[in-house]
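Shown here is one chain on its own, the form predicted on its own, set out as structure tokens.
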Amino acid sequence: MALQQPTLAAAPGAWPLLGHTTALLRRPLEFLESLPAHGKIVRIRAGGTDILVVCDLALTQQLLREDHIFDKGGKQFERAREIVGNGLFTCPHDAHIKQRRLLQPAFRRSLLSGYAQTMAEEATRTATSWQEGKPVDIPAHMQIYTTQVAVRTLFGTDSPPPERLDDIHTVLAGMFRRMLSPTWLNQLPTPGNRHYSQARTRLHDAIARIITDRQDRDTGIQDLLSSILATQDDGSAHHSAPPLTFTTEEVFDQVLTLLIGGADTAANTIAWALHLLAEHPDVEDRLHTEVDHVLQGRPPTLDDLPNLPLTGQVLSETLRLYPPGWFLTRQTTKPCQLGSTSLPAGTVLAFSPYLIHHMPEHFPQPHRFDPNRWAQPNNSAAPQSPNSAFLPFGGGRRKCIGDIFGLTEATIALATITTHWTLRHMPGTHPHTNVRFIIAPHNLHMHPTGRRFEPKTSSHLVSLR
């Protein structure tokens, strides 16, 4: 669709045929950062389509705001649908509340004591199984304590086998390429697609005996999927309207949404959070203290999450610098306004968490790694900001649902990780991005030193205000 408004710049540097494909695939982060020179509404084009790239916070806020009007939509969330279905983050507005209904009560906080109980079981179980002086592939083992997490949570005893997990993560890799190619190139007989058919076909298959093999009886089970099978909602908040329940399909749209979710996301949250503590040393030695003072050497619980601050404003300034959703895709659903661009229906827009969080209005010197941006007067753990600036799980009503849960696994596995161990980079070694649906930090092996618990008093914590 080509939009004849003077007033929206285009992106310079297309490509005959791939317009901007090319550098959103080699250089994703540098080109973002380049468009708000050429305006607050950028068109760019991408997988042979148009799509206006927001670059305003307000406009975004309007974006996240109005979500009847600028829905899920554009290659983005076709290429997910392909795998999760109409599951919550996928699913169309006129879908969203009563999924996001009957999904909220899976995530009250009378189970999130348990599901704590079992990411620090994880995390422990991942901590000491490092060597000294044996270097760790820190991403592949963050990798293994989600997924780990994700499949004990959503499914309690129950789980895929163990090469499911592997389909998972080809899956994940897959999605970026395929939203950012034409969707001829993606139907080709090649062997990477291939691949990607035969591992989404296999991750569906196991999900779905484990679903109607739950069904067919009561395990007893307090986990993810078991909360989803019971829920109902009885309409009573809502003028009477008929009971809402998830059908089969919907059921496994949702265990897929949140096992792929769960499993990549969280994951490279704490890969770059140890990254930057190695190059902090400062910081490091402060959440140490911090650490040792709280945990006493034992693994964390929920309930001590509130006292670790320093723990909390390192992953909101990770999450600040390398957010989850990077990129993503919105679609006008009738004619409309964007602050005062006018926008026919099927418009293509993206907004992006990464372009918002490096803009030097809202986060000064912002690529320079400072957790105090997140220090409050009461030195109280401050994983969310009232920033409003500050996206890593969008905003408004499609705000992500596990934001909470994620945000406690991130916590309790870098508490967990720094009570054992302090983290080095590998001599030779130099980490660097691997963009693709996510921000996940590449070639990032570090060097593992003991750390031996010694007990301090209240006076040796050191606060970063």
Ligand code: HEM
The other form holds:
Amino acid sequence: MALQQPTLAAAPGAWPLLGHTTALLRRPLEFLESLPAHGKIVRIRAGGTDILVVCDLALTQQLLREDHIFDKGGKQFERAREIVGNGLFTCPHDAHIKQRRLLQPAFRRSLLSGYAQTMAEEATRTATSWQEGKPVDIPAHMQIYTTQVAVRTLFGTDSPPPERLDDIHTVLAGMFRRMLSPTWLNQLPTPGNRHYSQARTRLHDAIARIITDRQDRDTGIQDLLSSILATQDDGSAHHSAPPLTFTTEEVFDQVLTLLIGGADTAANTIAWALHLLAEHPDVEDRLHTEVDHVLQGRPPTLDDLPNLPLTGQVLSETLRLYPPGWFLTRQTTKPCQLGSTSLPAGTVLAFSPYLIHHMPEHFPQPHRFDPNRWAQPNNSAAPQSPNSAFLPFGGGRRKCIGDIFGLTEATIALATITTHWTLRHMPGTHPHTNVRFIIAPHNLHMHPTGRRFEPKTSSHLVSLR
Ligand code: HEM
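Show the form predicted in complex with ligand HEM, please, because up to now only the form predicted on its own has appeared in this conversation.
So here's everything in the complex, that chain up top.
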């Protein structure tokens, strides 16, 4: 039965049958930024569905806060569920409370310093594998780095075979294409659909093997998987609740969710940060001073991070300009109000951290790279300025569970790489934005020039800030 949709402005430029799918595939960010001119909630049509795009901060915050009404849904999550089942990222509100309670301990701070050590080892391994003047495909190297970190912290095993890395990327790219395509097109035996299904099956098999292996023997390894497998929530805090544990199938979905969710997001954030630093040598110079002063040429530890405020500011500004999760959908579970608009049950909505981050009322001169937006007035290493319009990790109860993990991973990589190298774009190449499930830099090949650690006095450091 067709939904009774409220009368809301529709975005211009819809094609017959395809609606706005072409605009979303060809020039998604520009298209998105054109929407607020038509209203606070704007109707678009993509993948055969009407989607109401929320173009306002207060309405986005309401949608994130009321997660029982604006639940995970729409084609984005249907496609994601084909891969990660009903893991934490995709599961509906009813299942989410239990899953989040069970998974949260895997991200506790006491485990983070061990993870940070793995991150520093992998970042050093990556940075020291580069050679003076030999071009580096930055996004590819960062994806290897974050996947190695994910695999080691999740499974306590070493590198996955390289073809599994390709499988993760095939699956992610396929998810976006399938989300915007009609279902019948996704079922055709095209080479693209076959490639996607084979990658998905191989990835599933590889992870199932690792989990079964670990369930069969206690390795004593302290990693995310052991933490998930050991999770026994006896429900004592909620006397009416039955004991909670993950089923084997749920463990599988969580592992795949964390592997896929954690790898590309953080990798592209680091890649964008390196691109932005090369475009802003003044900031890069200050960053070199900071890492040299704090690290004195050694790999970073978790305890160093509060002493690297500029590194954190560069990453915040990178996440503001290029939030990997740029377009996220929800579906209403019952008739409701969003602001003053009445919506029937089953309405598909989308919100966009990218759109909010590029609104001049929240971030003046929004396209400008300016890490100083995040600086504390006294240059202290206090947590970065809160800004409720900063949503790279979403918000409310569905906020990213890996936010601290991902930021730690990105900070450690950025500090390690800039300790070793100055990176410049290869002459004649210019990266462009590749927007699919996440926003990635395409064609980002950089030229490394070795740096030697140069001790500087603390007064020099202060004067440079
Ligand atoms: C820079 C790095 C990252 C960014 C920008 C990012 C972004 C996001 C965003 C925007 C969401 C909310 C999605 C929504 O509301 O629909 C999310 C959720 C999630 N992320 Fe991340 N993420 C990052 C790193 C990670 C890492 C490292 C992991 C795992 C190790 C991870 C696992 C998850 C999971 C499981 C969820 C679902 C949380 C829930 O619904 O309770 N993410 N992430």
